[in-house]
Each structure stands twice: as C-alpha cells, then as structure tokens.
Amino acid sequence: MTDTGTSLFATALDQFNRGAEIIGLPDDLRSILSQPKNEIIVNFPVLMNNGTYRVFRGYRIQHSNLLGPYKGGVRFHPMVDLDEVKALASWMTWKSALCDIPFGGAKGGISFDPTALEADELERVVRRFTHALGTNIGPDHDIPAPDLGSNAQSMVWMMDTYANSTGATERQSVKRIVTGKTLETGGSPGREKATGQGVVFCLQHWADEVGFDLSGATVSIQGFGNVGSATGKILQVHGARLVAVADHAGAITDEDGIDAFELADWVREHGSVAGFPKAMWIDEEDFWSVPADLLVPAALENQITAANVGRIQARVVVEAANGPTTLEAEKILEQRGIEVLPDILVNAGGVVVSYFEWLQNRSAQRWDLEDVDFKLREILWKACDQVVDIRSELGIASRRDAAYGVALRRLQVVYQQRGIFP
C-alpha cells in the first residue's frame, strides 16, 4: 500500500536539491526549477448514464518548457491530487533533460476511478477534460500521453476532441497533440512496451557495468500493468526468471518461475494476478521477502518504505515506477548495500518513444519497430554512460544523485545561454 503520509512533491524537491548541491546549481536557478511554471486546475461537469451530472476535478501541471514543449502523461486515479501531479511533472523535466530530448516536463490527472465508469461515461469525462484544458495544451506547447488509468483509447479521444476544436484546415496537422495513440490513429510502433523496454535497456547497461549476467537472474515485480508486464516479458526473453509478482489484489510466487506471458494474458482477462493457477498465493507483505536478484517496483509511488525495506532481499532495486522509494527507505537501502537504479533514468523509455511518435506525426512518417528500439537504446545507453561518467568525475555514490547531476547541468547551460526574460 502507498504511504499516503509522505508528500511526493517533498520527496521530489529533496532529490532535486541533492542533485543541485552536487553540481553547484546557482540559487536563482534552484528557485526557478523548484516550482512549476503553471498549475492548472479545472472542474467540469459530465452527464452520467443515470441522468445526473457529476463534477470532476482535473489537473495539468506544467513544470518547465525551457528545453521544449511541456510533456507528460495524464493519470486517472482516485488518489490524484495537486501534490502528486506536481512531483510527477518535475520528474518529467529531469527525464527529458537527462535523455537530451527537446521536451520539458508536465503531468495531468483526474481524481476518479476509471474502472467504475461505463465506456461512454469515460469517453465523456476525457473529452470534457480536454475541452476544459483548451489552449493550455497544444502540439507544440503541451503534449499529454497515457499514464496510470489511461490508455491509447483515452489519447485518441483527447486528440479527436482537440482536433475538432481547431480550424478545419489544421485538423490533420494536430495529431501530435498527444502521444501514446493507437497505431491506426498515428501512434508509434513500440510505444506500448516503451517504458518496459527502456527498463531492460538500462538494466543491461548496469549489468555490463558491474559484471552481472541477466540470463538466469531472478526477478520480482510489483505491479503487472503495462510497464510491469512488458518488463517481465522482455526479461524472460533474455533468460531471467520471474519468481514473484504483486499488484493491488495480492501477490503470487513460484521459485521455479512464473511465465510472464501467461500471467500478462491472465491479468488482461481478470484484472489482477488473483487466482492465477500456476503460482502460489502469498500475503502481500510477504512479497517483499521473496529472494530475487532484481526487485522492480512498477506500480504506484511510495511503495518501498521504512516499514518493508528491511525485508527486501535483492541486489538492485529497479525503479520502473515513478517515486516508488521513500527518502527514508532509500537511505536504508544504501546502508544495506542494495543499489537503486533511479526512476528518472530507468523509466524514461516512455517519454523517449513519445518523442519518436511526435516526430513521426510531425513529418508524416511511420518508423519500423526495429528503428524505434534501436534509437531508444542509443538514447538510454548514452544517458546511462553520462551517469557513469559524472559518478566517476564527482565521486558520487548515488546513481539517483548522478542522474540529477546530468539533467541539471544540461538545464543550467541552457539557462546561462538564453538568460531570463526580461
């Protein structure tokens, strides 16, 4: 369960300040980057199928557009609030800067449970939210994408709503208003698995660096949605063995290995890992105690806490989720000698392939999956190399601090060259 007592934005600020301290980021730039540029909150009514109107609250936080248009997902979840979305928006800024792609950082969300709505109700919510945001989003201004609770269909509804709010001559040129669309409506090959694919590319880089063989490694994954399942399947193809999986419904284990492909099919059909017949059901808290070389939190934030971090038996924590490790838990992991591969690096594959989709839409092209994967690996490999280099240069132990150092240096250079208007 999420540690709701921990402010996610406070965690994000602490991580930012550590990175800023390491590279000597000037105080004025610290002040600018410590808060988002814009915080947009919209309340909008939606007609429900029972004939009543329900008012929804939506957010769009635009953290930075120094390097390019604001970029970030749209989250549908009952726990969405201003604090969470501000943190997620800032992390998007650091991811884009770390990967050296011309995007800034943003995040959006609506506070509701999408699974409790009928399909036509959900469509009306998405379209009304898009309409309410109006000109606060745009294909060269702020570009949404899927996140927890939303999907490719949600993005298609957003695109269509935005397109029908523009002039008739512009409707075909605004497909890049969102990324993560279906292939048929302008999406990119590889976008659905992009975050999971990026996780594995970063793991391969780490494994090469420390002399670890991913083939035969044991893996535990918390969260088996889009990111967790893609990570599990790709690692299985590489010879790793999935020994435990947990999600909102509970946890399962099998030391001989859980077939990630079969489990993904089960979760797609049944909505959770509950009842999967080819693994043993265990208590959710016991998931953290299952021995595994790689622990991959791929669910919500604040999952690894002071309460459960002592039970972890892994060589490395691979943050496929955003902000899964609390500040206190991270210190304990460091004391125990368990490495952490940080979220702003490990799960950046999603925004990188979103950038590829945006480029394809902009130039009316369709790339092959092989091209997408090759370009994704190149960008993430370069980012991993730079994290290794700055660790060596500055004597930084924490990979997270090093990743922030790379990102913030890039932002600092651009601020120095552009200046601050007026």
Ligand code: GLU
Second form
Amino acid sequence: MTDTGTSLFATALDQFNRGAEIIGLPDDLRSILSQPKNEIIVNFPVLMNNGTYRVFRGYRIQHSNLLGPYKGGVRFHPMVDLDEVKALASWMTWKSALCDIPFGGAKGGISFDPTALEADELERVVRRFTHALGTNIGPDHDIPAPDLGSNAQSMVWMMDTYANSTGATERQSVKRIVTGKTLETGGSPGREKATGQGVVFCLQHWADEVGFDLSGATVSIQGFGNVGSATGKILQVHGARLVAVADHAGAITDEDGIDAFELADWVREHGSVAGFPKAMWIDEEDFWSVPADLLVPAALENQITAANVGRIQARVVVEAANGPTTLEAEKILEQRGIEVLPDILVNAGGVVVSYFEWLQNRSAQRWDLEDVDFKLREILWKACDQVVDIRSELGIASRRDAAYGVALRRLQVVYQQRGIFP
Ligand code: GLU
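The structure above corresponds to the form predicted on its own; please give the structure of the form predicted in complex with the named molecule next.
Full assembly next; the chain just shown is listed first.
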C-alpha cells in the first residue's frame, strides 16, 4: 500500500484494463497478464554492528517473461511491500514491450531504510538478499538493476555474490546477472543518466510533435536523485530553466533559474535540497503551484493526487517516476487539458540502456557513450512514433492508453503465435 492508503497494483490494473480495452485484448490474455507469474518473498537475517541479528523481508516479483528474461530494478525503501512491487513489476513488462526490447518484467525490493545503516551493514543486507534469491534470478532468467534507494555499488555486490555462488567456469559469464553496475565492473557508459536522458529524448519528440520550444521552457522537478537530477541537468544544457525543486526535505524555487549542476552536487553532499543557498525555500505544498511549463515528478508513486492536482499550472506532466499520478488526479488533468507523458514511455531509458549493458556483457564489449545515446534515442523515438500512430489510428487522446495499446499488441501477437502451453 502507498502512504495515501490506495493500492498501487489496483492503479496499475486499471491502467492495464484501459489499454486492453482499446485494443480489444482477449479475456484470457487479460486474466493471464493481470497477475504476476511468480511472487517470491524471502525473509533473511543479517548481523548488525551492535551484535544483534535483524530479519529483513525481500521481494522479487516476476510479472512476465513472454518476450525475454524477467527484468527490473530492486528498490530499497521502508514503503516497499508486495502490492507496490507487483505494480512496479507489471510496469516493467509494458515498458520493455513498448520499447521492443527482448525483456519481460520484474521488480524486487527490501523493505528498509538504507540510509539508516552503516556501509558494511548495507553490504551484508544486499549480499544476503542476493543469496536468499538464489536461482530465482539468473543472467538469462531474471536480471535485477538499480531503483530507488539502490545504486551501482549495490549492483556490484549483487553481481559479486552471485558470481561467487556459481562454479569457477561460469564466474565470468554471469556478469550480466545485474545491470546498472559501475563502469569498471562491466557497467555501460550512459547507464547512470539513462533514465533522465530518456526523459529528455521523449520530451524532444513531444515538443516536436506539438510545436513546443524546449529551449527556454521552465521546469519544476519533484525528487532530485538519480533521475530528477539527470533530467534537470540535461534539460538545462538544452536551454530550459529549472524554477522549482522539491524532495523529502522540502522545496526551493527561483524564477531566474536554479543551476541543476550545482544543486545536484549539493544534494549529493547534503542528502537533500535543504539549505541550498542559491534559491528561496518554500512550503512543500506551494511547490505544486509554481508556474512551470514542464512538471517532472521524479520520486515516488502517488504524488500528484486529487488534493494537489488543482494547483498545477504546467502544460505537461512528465512521469519520470513510476506511477506518480493517481487515477483521480489523471482524470482532472485530462479535464484541465494538461497532457501526461506516461511513465512506461518516458522513464524507459533506464531499462533500454540496461539492455545495452546486458548485450555488452554477453559479447565482452564496451560501447562508446555516443553509441549508447544514439541507440537509446532511436529506440525511444520509435516507441514515441508508435504511440503517436496508435493515438490517431484509434482516435484516443490519452498517451498512457496509447502506450499500453502498443505494448499489449506486441504481447498479444507473441501469445497468438506461441499459444499457451500445454
Ligand atoms: N528501475 C528502473 C525502472 O524502473 C530500471 C530497471 C532496469 O534497468 O532493469 O525502469
């Protein structure tokens, strides 16, 4: 459950059902795709530095592997629970299908606050979680990646633990068990900024379509972690102006523009936007009413709600986070003519570059950053084109419904050709 008390999986199912409806997905496929294939829960003990053992609960939800291995991040956050991870896992299936990359969908997580642990405790948690998952994950079976609260270092610990649990002859070939690793241990150039880069590519495509000038646009961003900060920096390079930022500590604004690079350094050092000297501190609630062309939620789910949607003055909501808009809020945005660029399209850059990392690991290659960015743009623009096409083919306004339509058609064709075993 989310902190607003609603089921995130119910939101995900509602979105799925609307997409299924518009393309006429047969009922049997609807029932199959309405549930994850596997729900794995592990409880495991970890030695804390005070000498006691703490039992952690971890999850890995494998939603679909029709198009390829299960794929998706692991989230370390106190709010992680079965309902949330099920929703996030299903969104991974649609993301990969929409981008036409050969992956299925999965998500995992551990319900705890990683910032409250010492580094060595955190390492033991990650390694013990990986060990507890055992052969439920695998380099061609289920491939984790970073998500909220986890990072490249967590992935390296997962990879090392997994590699050391396999036979000596396989130790090198299993590197692709996780993506989002550090460059030195087999990560891909461009993976760290990939989600933010993807957000900007999708925005460029949208701007081109609707005749909007991104250079000179004003932007407000909620969440200034990996995704929010990368998005802010890249948009700034393209001439946009960051006018407001909010995170767990509060919100800041400056209509002349906040330097995204300086703010990212500040947040890295101080853990939040609090105290950033070159902007004005505002009430968190007032963040939503700061006038900005682009509103980019890049934090947790269910942030744009019936309670704050009326204050939003943006032209477009850009869902860099997964599931940031509640169903009710989305209806109100539609009525008010504010567009929503949906999460499964806009934030898919992360998993697309994960796919590139996996390919590089398979062939023991290292691509250039230019190659990665070029191929990422190609894949995302193709997906954006298909969303535009299906909107006009089916005469629908919602870009989310359209994105689901493209993804679900792809799954439908494969189900039709493969059939359902036995
Ligand atoms: N956690 C990211 C997401 O939600 C990336 C997943 C991946 O790279 O597998 O899309």
